Every structure is written in C-alpha cells, then in structure tokens.
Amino acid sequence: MSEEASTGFAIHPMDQFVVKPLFGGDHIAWYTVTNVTMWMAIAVLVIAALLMLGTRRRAIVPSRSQSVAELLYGFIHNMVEEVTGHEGVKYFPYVMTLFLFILFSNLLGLLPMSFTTTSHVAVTVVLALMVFLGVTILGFVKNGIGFLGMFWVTSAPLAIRPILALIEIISYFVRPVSHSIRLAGNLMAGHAVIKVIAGFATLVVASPVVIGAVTALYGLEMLVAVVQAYVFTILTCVYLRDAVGGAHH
C-alpha cells in the first residue's frame, strides 16, 4: 500500500476474477449467486436467443442471424463427422452445446464490466470432467470390456508394451487436467495483460501508445477465444472418437 501512495499507480490485474456474490454479503455457498452465475446465464440466453430467433423464420435467402446459426451449426457438425466418424454424429448436440457455451463465455467476458466464467478452473473443470466421464462411460457401454485395448500398443515389441500401456493410461487420466487448465490458463493470462497494459494509460504521455495496444490486444484476445473454444471442442470430438470407435493402436 505505501508503494502505490508513492508511486500514485497501481495495477491489480486479477481483481477481475474474483468471485463475488451479487446481493452482497462476503459468506459464498454452493447456492450463492454469484457474478459467474450471473454470466453463465447471460451466455445460455444469448445462444438460445441466437438460435431461436435465428432460425424462427427460415428462408432461402438467410437473415444475418440465420447465417450466423447455420454457419455454426454447419462448422460443428463437419467437425464430428470429420473427427468421430459416422458413428459420432449423434453426439453432435452436445458438442454444439458445449463449444457454443465455452465461445460465448469467452467473447462475453471481452465486454466491459463482464465476467470470464471460463477463465476460473472451476468452470472449466465441471466441463472437462464431464466429457472425460462421458467419453469413458460411452467407452465401456459401446465396446465392453475392449474398450481398455486403446491403452494396448499392438504395434509396438511386446517388451515395451506394458510400460507404454502405463504411459497410456496416465496421459488418459491426466487429459481432464489438460484439457481444463489450457483454456482457463489462456483466458486468465490474456486478460490479465490487457489489464496491466491499460494500467498505463493513466499516464498521459503513453496513452496513444496504451491505446493502441490495448486495442491489439483486445483484437488478439477475441482470436484467442474463437480458438480456445474450437481446441476444447476438437479434443472432445478427438476423446469420443475413442469411444464411438473403439481406436486401437
């Protein structure tokens, strides 16, 4: 505190993330209802009115809204088909759920005054989880007790087998983690260097410049959004093929 007093600026740079309960009060709880709750809703709303409004009065010459639904829905559901295979496209809807509430959570938390519910690992754990559980679930209801041949390198000499298999089953297990950390690690960082960057616009003589960064940086984090949201659904479709598939190697 007296180094901000004498030096007249300060930064905090993760104030954004703190959770806080939206009718006062300091006691959070499991029902509380927080900033990010008020955001997660706020992302739910915006996708339904986005696909309901959207596609209320199709036509053949699309409305804006309308060509936004469809050029989703068209981009996700190639995707599944893509990756999963014929196999997987029945699970299209809960990819599409999920990568549109991961992208609208992300582009949301760009507005000012917002909230970035994905940049909390708490989030993004509860969705990593949930596909990591699915994925393993449908693994074992599809393919049986084949499903544990994946961790089984058959192209490999049979020496090396059971310490690949080992390899295998701690990378399966630790894809939750990975898959949760990378895009709230991603989201967190970037807006807490926007926050340090805008920081410095209290200094007149470095405003323009400020400005302008701030303003690629805002630029650059919309980018990373979009891309987030696609890698953490990619991975999904990638983790389900392994499912719907039965892959051996």
Given for the second form:
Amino acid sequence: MSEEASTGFAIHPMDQFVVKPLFGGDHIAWYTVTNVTMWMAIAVLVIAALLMLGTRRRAIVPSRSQSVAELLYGFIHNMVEEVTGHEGVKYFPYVMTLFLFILFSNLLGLLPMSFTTTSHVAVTVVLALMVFLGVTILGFVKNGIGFLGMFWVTSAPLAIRPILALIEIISYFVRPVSHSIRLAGNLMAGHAVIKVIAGFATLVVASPVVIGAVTALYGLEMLVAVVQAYVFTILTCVYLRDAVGGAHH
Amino acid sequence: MATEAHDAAAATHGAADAGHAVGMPQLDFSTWPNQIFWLLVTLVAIYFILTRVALPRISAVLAERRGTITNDLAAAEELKQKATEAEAAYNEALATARVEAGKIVAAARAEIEADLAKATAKADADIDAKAAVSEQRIAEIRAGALESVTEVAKDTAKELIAALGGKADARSITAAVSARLKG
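Structure of the form predicted in complex with its partner chain, please, following the form predicted alone?
Once more the chain from above appears, this time first in line as the rest of the complex follows.
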C-alpha cells in the first residue's frame, strides 16, 4: 500500500469483481445479500421495466420501449426458430431468459462503479451447465438411446468412426467449459483492461491518451457485451438442435 | 457440513473482504454458493416475468398487428377498387354531360338563329312597307309643291300683268308659265 502511495498509482483491476456483503459483515453464506444480489435484482428490474412497463399499452403502433421489447422478442424468436427448427420454438422462453439475463448483466456491468455478475465463472458455469444438462436430458428423453448416435458419424468410413466418436464425445463434454469460460473471460478481461488503463490517468502526461483509450475500450466493451450475449444464446440454440433435431449430424 | 466448509474458505479469504482482491475473486469458491443461489433466484424471476406477462403480451401484440396490417391492406385494395370504379363512373358521367351540353347548345343556337331570321325578315318587311309609304308621301308632297308653284306663278304672272296695265287671258298665261317651268 505504501509503495503504491509513493508512486501515485493505485491500480486494483480485480477489486471490481470482489463479492461483498451489502449490509456489512465478512461472512458470505449462500443466502447473504451481496452486491451480486443487488446487481442481479437491478437486471431483473430493468428487464421487467422494458418488457412489462414498455409494452403495457399493447399499442398497434409501438412506443420506443415497446419497439425495443418487440425487437428483442423477434430477434431471439427468429434465432430459435431458424437454428433449432420448428420443434425448438417451445424452448424459446428458456433461451429468452438466458439471453436477457446475460445481455442486461453485461450492459449494467458497464456502468461505472457497477458489479458485473456475468464476469464470474460461478454464474457462467451454472448457466452453461443448465444448457448442457438440459440439452443432454432432453436429447435422451426425446430420442432415447438413439441420442448417442450423434457421436457415431455414419458418413465417415467405418475404420475411423471410433476415433471420430471419441473426438465427438470429448468435444461434447468440452462444450460447457468453453461456453462458460468464453463469456466470463471476455467480460473479466475487458473490465480489467479498462481499469488498468484508467489507473494510468493519474499521470498528467498520459492522461489525454488514457481518456481516449478508455473511451475506445468502453465502446469496444459495449460491443463485446452484446456480442457475447448473442454468442452464448446462439450456441445454446445450436446445442438445443442436437437434442430436438435428433442425431442426424 | 457444506456451510461450515464455506465458512472455512471465507475465513482464509478474509483478505478479499477486508480490502483489495487477492488473486482472482472469480476463483474464490467461498462466494460460489451465494452467487449460484442468487443466480437461480434471478433466472426464475426473469422466467416468470417472461412467461406470465411479457412474452404472451408481445406475441399477442405482434399477432394483432399482423392481423391489422392484413385487414388494412385488404381494405385499401377494396377502396382502391372503389376509387377506380368511381373514377370510371365520373368519366362516363362527364362524357354524357358534355354530349348533352353540346346538344343543348346546338338546339339553342338553332332556335336563336330561327328567331333571328324571322325577326330580321319581319323587320325588313316593315322597313320596306314604311319606305313605300314614305316614298308615296314624298311623291305626293312633291306633286303638291309643283302644283302650288304653278298656281303661284300663274297668279303672280296675272297680277304682274294687271299691275303693268296689261290684260291677259288665262290660257296664254298658263301656257307661258308651263313653258317657263319646263325650261
């Protein structure tokens, strides 16, 4: 601390990710109200405000907020329908829930002083595992043991099919890992980089460059926030297709 | 139990709570149950907001709009058809009216011309008659004047002769006056 004070730098890029109890105390039990709770609640409120208050007039000619709500609805609905086919549309509410939670958590995380819930592996791992387990269970329920046929590539020569099956199985189990780490990693890295660069703003010489760099990075992070929500959702749809569309790949 | 294990973990990571982050807070597993619990609560909340209110409402609005647009397009098509029909009817009426107007104008012109010709003929006849009467009267007046001149001349001649002490018979005076008048 004293060393930092003497150099004038106080860069703690990881501080923003610390989970803290909201009402004092050191102990974090599973039920403790923390900054995680607060920012997730804010995300819920924002989603409710947009999708419930925004559409409360049910206007034929939509207001701005209703337009945004309809746009989000149409965007995800089309995605689910195009990727998973007609059979997958009944899982649209689940996909929409995931998409809205990730999108609004990412965007709220870009507010100064905020806490980014989706930058935590704990959160993204649960999201990815929900998709992984959901898709796997659904696949077995819908296709029975035939779901395993997905790993047996019948279009390949018989000799290399076992090898391909091994690769397919490994890639199947890697899915939740890549699915979750991609989201958390992107957000954590972006936010940490912004913090590190912003820390250099105390240097008078560097500050104009720092301000420009932080502005540019902020724009980039806005893009990342939306794109990562989109990527997570479309991958969910792609995985869902395996279960719904049967083992014909 | 599990909670106690987390307590222990939290204790080892006490530094994170006290001040700055130690390493990656993401890998502080003592906070995982907390995050996972609140995440599940959040997802359930969002799911209920979506399925109970938002999604049915938005899909209803979209369906209603699609219906309205389809109806409006049909109505517009119908109105367009009607407008075309009305225009045709209007054009037809206009053409008929024009022909009618032409006929009326022609009839009126013919009538006026006939009247005019009749009036002109009558006026000509009147003028002719009046001219004839006038000429007759002029001839009469001229004849009367000529006679009077002869009379006055005879009388004057007789008086002159008488004043000069002459004596003349009426026939010779008349002959002389007539000869003078002719000359």
